[in-house]
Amino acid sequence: MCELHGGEDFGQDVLDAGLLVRSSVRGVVARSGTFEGVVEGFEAYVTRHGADQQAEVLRFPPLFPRADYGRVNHIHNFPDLLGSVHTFLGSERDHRKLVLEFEDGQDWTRGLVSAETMLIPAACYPLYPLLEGELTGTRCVDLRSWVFRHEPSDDLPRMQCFRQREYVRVGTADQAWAHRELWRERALELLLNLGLPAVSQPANDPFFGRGGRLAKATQREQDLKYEVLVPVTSTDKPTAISSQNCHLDAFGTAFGIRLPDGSPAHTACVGFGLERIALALFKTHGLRLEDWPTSVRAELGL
């Protein structure tokens, strides 16, 4: 069994070592050069082992058109996690009022209006509008983006803004399912190969409200989601660092992505939480890179 490093408060150990730096808002942190080196090394590692997918590469900014956001069920399922972009579009008189409220410590945000964008809640969301129409053959896309989820927490791996690396398959039901199964095994193997005490298990998304309980049960019954878990800040409640998901035809239907026979396309994805994986590596191998196993450093180019 892998020996885990760090004291009782691993998050504080990471901060004391300068690997991450907290801001005044929970879940918003700065990353050090050493931390970023581990993230970059892991991304290169995933790229090598995903080369057989022959995936197209797309990199999206952390913003998503509001009109496209309205075509998915995120606001129905995860309203507590969403992030909406607002800005000022008023007159000079409105601006004076805004400044006075700001200087008086009032809620000056009341003068703002919604922009055309939302913060991305998952790296794959901006992909689907680009695929609208008839799909010619299967598509595999390599994605990475900053994503946002409003869940402020003192648990260091639970950041409000973080990066996801994904491989998304769009095609028939069989192709999507095969993609999920391939990466369910491969993701676990890749993480175990880095010396992490990783385990895979069925999971569900954190659907909101009373209707969410049924959605969670349905997702588990249909065997749609798996997560790879590693102890980071808690042994009793390990942290999910990767997920493998089958979406059925949800996005194909929402965005009009059609197969040649006219039926909606199916999608599946694997996601790697880059900050969480870096933290899992520091927890497992120690806070100093020079103490890490030679084999792990070699795999990550460190």
Second form
There are 2 protein chains.
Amino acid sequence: MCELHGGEDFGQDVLDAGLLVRSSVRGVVARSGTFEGVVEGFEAYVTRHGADQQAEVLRFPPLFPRADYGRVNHIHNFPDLLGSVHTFLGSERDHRKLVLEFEDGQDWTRGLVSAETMLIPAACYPLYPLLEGELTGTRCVDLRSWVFRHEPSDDLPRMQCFRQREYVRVGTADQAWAHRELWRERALELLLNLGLPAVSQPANDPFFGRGGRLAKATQREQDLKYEVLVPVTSTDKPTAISSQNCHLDAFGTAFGIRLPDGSPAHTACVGFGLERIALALFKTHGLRLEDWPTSVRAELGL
Amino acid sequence: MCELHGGEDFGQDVLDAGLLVRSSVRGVVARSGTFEGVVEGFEAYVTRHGADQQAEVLRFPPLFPRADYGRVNHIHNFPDLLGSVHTFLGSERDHRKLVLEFEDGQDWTRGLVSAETMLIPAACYPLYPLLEGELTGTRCVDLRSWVFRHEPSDDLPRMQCFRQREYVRVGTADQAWAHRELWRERALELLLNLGLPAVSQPANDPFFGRGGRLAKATQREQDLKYEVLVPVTSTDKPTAISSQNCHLDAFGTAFGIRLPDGSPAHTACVGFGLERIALALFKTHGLRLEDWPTSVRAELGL
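Show the other one: the form predicted together with a further copy of the same chain, since we just had the form predicted on its own.
Zooming out: every chain and molecule, the one shown earlier first.
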């Protein structure tokens, strides 16, 4: 049994220690250098233990084409979490109106129109459009992106904007399934090895509305997605800090990624929630790096 | 005189070499591992040469509160570049309508409403709200953010979403001015030292509309902002890769950051456009790291 550090309100302790700094919007926070050091240390640790994947590295900006967003089912399943980029395309005359509305304290954003992009809901979404066409062999891609989920919350680990590190496998059904299985074990081991009281269990995604209940049941029945959970701000409701997900041929079909036999490719990914993992480490080992176990600091190069 | 590498169309050469990968939206590109290695190497180089600043590190997500956006003059000066985050806040009934519009190929984004956040137009904007109140001594803050500018372009260095690394000084008028002057020299030296054919000149910001002409003239007259330019995709129109800007008391006034005597604090910053600097290095030294001068590779740890 791990001893949990921090007072009754761990989130407040993190803020008091200056590890994170709140803004006026819930779930939008700044990261201190110490916090970033833990994130960077964890990323290097994952890279080391993922070297056998021989993954190619790709890094996307925090937004991607709206046209590609329209090819996944996010608008059906998670509309309440989406982030759409809007901008001003008007004339000088329209601009004077915009500024007047702004200065009068009215809702000036009604004068904006949608740009060509959406904020990224999951790190692997921008990858698939680049793979359209016939797949040669199997590919593994190493991703890290800022992702957005509009779920304003006072719970510190539930940020609106955070970073996911992923390894995505694209290949046959067997290869995708094997990737999910490999990382279901490995992600748990890597997190346990850092002293975290981590457990693995089937995922429980917050699909929207009544229709979402069916999607949720299907996800569970098909045994597609697992999560690793650790207590961070609550022992009763531990926080998901990693997930391993087999998408079957959903993205292969949606983006026209084909195997040599013409059938759609299968995909799977492991994702690490970098801010949540850093918070889990501070929760488990204490707010001061000096107090962390030597072995954990060594693994993270801290 | 530096010999410039690459063919007639350097942007295409960069894409052909796989250093960057285009999406279907102009100015939204993926970065390869090799490209990211150059960015990381340059960041470490800046950190080394900025150590005397004893800056505190803060890292913001790519968006910040709309309320804080409203306290800078961006909506007046650069409305055409802004990025506003919109989301779906409706009922299940509204959602069915949204999905119908989406499936019919209509503009479903009209069913969205503005969230509480804006994409960050410049890396230092999210900092100032955190400094509200009385300033003790002078502060230097080390920032890196993804910033957004809605200017879709086929010119590869002109991305919609890119990273800025900054050192921001907050203090007296003299301290802010000294920071601008220090970094006007040092940024140029650091970039020349990497073999870049860099020149420094007064900045030329794209203020919006007829009113913008006055703002542009004022910026020049007051000698506030300098840029470092290097030829990347054009020799005639070199690309700005760094800027050094004294803001006088604009942010101190807007965000209530006060000196001990009650007067508003002054601020200044140096910014490095990380993607543009990486592109300038590839343009100047060639598309293959193996061909770069040994001294440059050593400075960047490549």
